[in-house]
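Here's a solo chain for you in structure tokens, the form predicted on its own.
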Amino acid sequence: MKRQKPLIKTLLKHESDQRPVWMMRQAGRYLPEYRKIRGKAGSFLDLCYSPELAEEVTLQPLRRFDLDAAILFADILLIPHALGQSVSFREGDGPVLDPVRDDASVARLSMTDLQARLQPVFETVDRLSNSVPSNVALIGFCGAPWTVATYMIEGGTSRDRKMVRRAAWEALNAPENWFNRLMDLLVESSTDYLVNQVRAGAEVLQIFETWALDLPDVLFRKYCIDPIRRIVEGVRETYPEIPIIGFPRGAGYFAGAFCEQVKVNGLGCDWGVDLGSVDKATNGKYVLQGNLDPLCLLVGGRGLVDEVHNIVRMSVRGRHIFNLGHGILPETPVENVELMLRSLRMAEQEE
């Protein structure tokens, strides 16, 4: 039964005898078995769109570690790719996109072939729903509209992300601005994407808002909270019981407003916040997820052990999912992950 899985029990606030744990980007380059498959797959997109290979790399960390979730191996930029934007991944440079910066480029995007282009992802989810261990929850995900729009507008990774922020400020003065139409399109396509992941077998959803940290109050409410709220409401029109985790990285003091308005089950926290303070700010009403610094995991040693214990002390059993504050770094030694998990179980015994 789904509700017997520790991650789902915790998100639904049913009593659980253990603190669930998983890692963002847990299927990735830090694992030698992943690098082997990545070398055979061709391009990164080829790997994402191969149900057999994507299933395999999703399962790889579960064979090594005692984790409570498998997260679908895919990428947040599959949505713009499926909408018709040119997307590629260059080794060492990250994603490269043909920028969307005006009415004409937004007009070229279309949901017409969205489901067909994303069908391999849904097939991967379906395969995983039959292959993950019975105690492990299957997580589907998407990028939040602001974060996806950031890559679409900047044309890839950008240090200052000035163009997307300027576009957002300009759009506040003009409701018919192309940026607002792009955000509406991302809300609609992301909702459709998540609904189809649940239909295929995903049991939990996470919405990644990586660049929430760029947004001042007015933009955070308009372009982070509101689009994610609309996605959550859209998904729950079809699947009202699906547990959803929101991860607005860098949200800080906006965490309370985010939870109250978006109405997620869980709040992903980055390493820059104190879990106890966030719990107070949200009145203890939400499950918190996080928030080990990926660099702490990379370095390992005594500092890692102490920080794991510190996170356990700051959080509340039954309202906490142990995770990183962002994705695991590719250089992370596998033995440090093993140490982290041993330390977590030891810390729980001392509670």
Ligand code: CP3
Second form
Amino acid sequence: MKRQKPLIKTLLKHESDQRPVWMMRQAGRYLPEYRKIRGKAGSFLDLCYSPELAEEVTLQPLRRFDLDAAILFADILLIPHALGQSVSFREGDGPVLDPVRDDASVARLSMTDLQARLQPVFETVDRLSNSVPSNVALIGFCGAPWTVATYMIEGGTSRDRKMVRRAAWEALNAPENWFNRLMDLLVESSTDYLVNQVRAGAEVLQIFETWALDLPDVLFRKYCIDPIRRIVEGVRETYPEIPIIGFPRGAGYFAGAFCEQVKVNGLGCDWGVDLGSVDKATNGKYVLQGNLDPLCLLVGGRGLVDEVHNIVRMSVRGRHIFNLGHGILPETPVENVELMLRSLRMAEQEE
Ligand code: CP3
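Rather than the form predicted on its own that you just supplied, could I have the structure of the form predicted in complex with coproporphyrinogen III?
What follows is the whole complex; the chain from before opens it.
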């Protein structure tokens, strides 16, 4: 019988093998081999839409490190792009989008060409499903509607993200508001996107809610929990068994409500919480993923070794996936990743 991959086994059955490990944003600028391909590809979007190159950069971190997952190389902003919004990535400034802020700009978005535009991404997944090593799980992903809407409305990376939060409060007063239509469109398109990723070969899904930390309770329930719950339910209509990890960054003590209502298998945790407390608050019902501070990884040394031990002590073997609390930073030395992985195996032996 084929042995189940450690990441999938942990997410589905809570079995107490070695802790699976992978890193958010593990394919990227901290790797010289990534920068080389990025230079050849033209724009960042060209790279995302070139199945052969996207496959290659997805596999790069696995050639260096013993990781349990490959995450599809793509971006959460491919959805707005496929809906017809103009999206570009400028060197040094991050993403730039032509903002959506009213009825007319939402009306211009459309799902008509969604499948066709995202076809290259499904092709990347299909290629990867034949090329990832046999013990490595292939993760597909999307951004959660609130986070994607944040970039769509702010027009890119914004320091205070006030426009989107204001739009959300206004929409609470007026159900017909354009913001609610935008969120519905994101739920529907993200559900389709994930279903097609699974159809092409993704074995685990992660939903990135990077800006969950902006939301007070009422908005958190309506614009983080509810849309993600609808996506998860929608995907499970077609693929009832697919393991799903939610990552509501900074959700803190809302994390329990999030897990209960969204019915994810795994909860991604940032470094603002300790895994022991989250495990207690959720009665040991969920697999927790995280939560090394990417800056600790960047700095390395004794502090890194100690922190890896701490995380292992705080978490429960069998329901922990070792990861960072957010994406790896471009300045991170590759040797520090090796030290992190060695420390993890040492810490587990000492358990
Ligand atoms: O290795 C992987 O994780 C796979 C691919 C991946 C990328 N982005 C590639 C990328 C994934 C899973 C993402 C998710 C993503 N994209 C998120 C959620 C996670 C998080 O970090 O909060 C968000 C908010 C985005 C939007 C985005 N994409 C921003 C704000 C930026 C610019 C800032 C930055 O981090 O670089 C990007 C660009 C981006 N996405 C790069 C990569 C490798 C760098 C682009 C380059 O090579 O020039």
